[in-house]
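Starting off, we have a lone chain in the form predicted on its own, written out as structure tokens.
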Amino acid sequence: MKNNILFFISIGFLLACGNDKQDAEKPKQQQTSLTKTTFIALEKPEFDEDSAYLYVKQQVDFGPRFPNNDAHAVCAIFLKEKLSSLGFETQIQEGKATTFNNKNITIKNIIGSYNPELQKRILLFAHWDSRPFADHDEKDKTKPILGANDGASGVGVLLEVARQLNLSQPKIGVDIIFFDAEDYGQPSSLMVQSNSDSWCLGSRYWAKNPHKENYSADFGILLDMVGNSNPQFTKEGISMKYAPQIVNKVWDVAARLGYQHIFVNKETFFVGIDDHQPINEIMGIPSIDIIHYEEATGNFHSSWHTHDDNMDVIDKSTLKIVGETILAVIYQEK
């Protein structure tokens, strides 16, 4: 996940004005409907937080997972086989990319499709690679991190979501993609001009080379850093720019599950470039980001891009809240 202060400060005012105008132009009937459904409780779907936690741990146990290293290669096979065992049609999409420091890497996007023959589809995604250096740590900055929260948590939640879908068998299509090379971006500490295109290499590659010709989905949901204790998921800027209707849909479902204190009804523009941006801008699929952002500190969790991003920061209850919300959104679709 890339933190990009200048970008979001510059568009913050524009987005705020745009959303005000958009809200003003919404039909009154639609606004009333959303208000009426907000406080109608939903039954919480089955989601096993112990299973999700295990999926996170299994990734971390491989060690740091960045392109071209041994742990990365083994973990890619594990993720593909796991999705396959859960009833998904799976593949590993390989592509070539060059990093900000001129390293040639092989991208491996792990793609799973449930009910691949159905036209109505939802896209769920997370990045599975971990940061190859700890640029926000006080020591060992050049050594790779485990990425338990920043990477593995979103993947762990989606694997448990996949397991539950295999049991409940909804009558819609669901695609789960674990994008690679999201976190190989240029450190902000380098005394050079920021290169935003150095981030999200896997999702950029897929958006230009989708796994299926003419692929489309009704909407997409990205999970990034969804494993810390006491999280706060705000309505972030890129999501509100491209897919405010999907943000409101998901936050409404979360509120109906009783999680309005976690999915807070507040917009924040400073979150950063993430995998949902190329999905919106290149693929044209309205997609949102569920990401832990601490407004009080103006940053992500204190373990972000440090060696403290290990299993000690993973909270099972947070995995459960996010997983139940995602499943409830899916089950609401017809």
Ligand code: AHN
Given for the second form:
Amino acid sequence: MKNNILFFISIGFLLACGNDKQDAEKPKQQQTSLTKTTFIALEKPEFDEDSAYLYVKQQVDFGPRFPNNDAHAVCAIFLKEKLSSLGFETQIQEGKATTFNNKNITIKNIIGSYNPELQKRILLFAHWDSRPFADHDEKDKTKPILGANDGASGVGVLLEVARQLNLSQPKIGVDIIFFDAEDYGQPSSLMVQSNSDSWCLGSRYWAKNPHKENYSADFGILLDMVGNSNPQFTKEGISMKYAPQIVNKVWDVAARLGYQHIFVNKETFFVGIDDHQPINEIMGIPSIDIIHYEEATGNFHSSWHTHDDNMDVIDKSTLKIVGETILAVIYQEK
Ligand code: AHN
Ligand code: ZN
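What's the form predicted together with the named molecule like, now that we've got the form predicted on its own?
Whole complex next, starting from this chain.
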């Protein structure tokens, strides 16, 4: 008993000493949120990483999701209905395309608009299809992958962003597009240089056929492979070519949130074609790509285009870092 009392007294003493003088002079309410406001001096809603993780898992649970397969059809409806339930005006844009291996596919771009009547808008996007083969794996190369990181992670983060926007009612318009058929690109081999036109079929289709006449947004942000642990987002080449001011805006916000070691201040010349390219080049909306890229190996995550790209590689804290940054960028725009 005596020991217990001593213990509580000393804990109390330690806590009292830990309160620095400045804190003690502050009103009570400010004191409780002091740590948070010191590190996060940005107004924004919270981002729930458990919810984002569930959105990733729900997609992966459908199985591989590539044009013309059954899981793809079911998942398209799931994503559209999810966005609708979160207060977005939604539609599935369908289009025809031919893949590098001469398959005729139906593309399904899932498009959602929040505050569709407002002029000032931001465009957020990710690809929702998963790669129909595992060309970077050692085995089962012709079998489709689950695409937990490559596909589902960006969509999962954006669904949670959508949920938070609906709860907090932003004063600007936000469009979220889940592009299809990003990942049906021709595999590269020693003999064949990958055909760059074979990638990003959904975003290319939308850029040529926007869902609204004269559609525009102030800028666009693409999320691609934003779910693995130890993330590194470098300033990627196409983003720096067309929208360096947006890269810097987003990287600055990330730094203010304490993520400067993840959104690293390093430019990487070219990591590959991605959905922001047609949005920049055809639509003329300055757009950037937040994509995990490992400078040391010059590659994406080791699970990239393999059967290891499953829920095991998804790290909730990465989803949170990216989601928080996106929400802070939106709320900075007012
Ligand atoms: C290429 O490798 C051509 N592009 C990288 C972008 C990508 C592929 N994102 C997901 N899969
Ligand atoms: Zn891919």
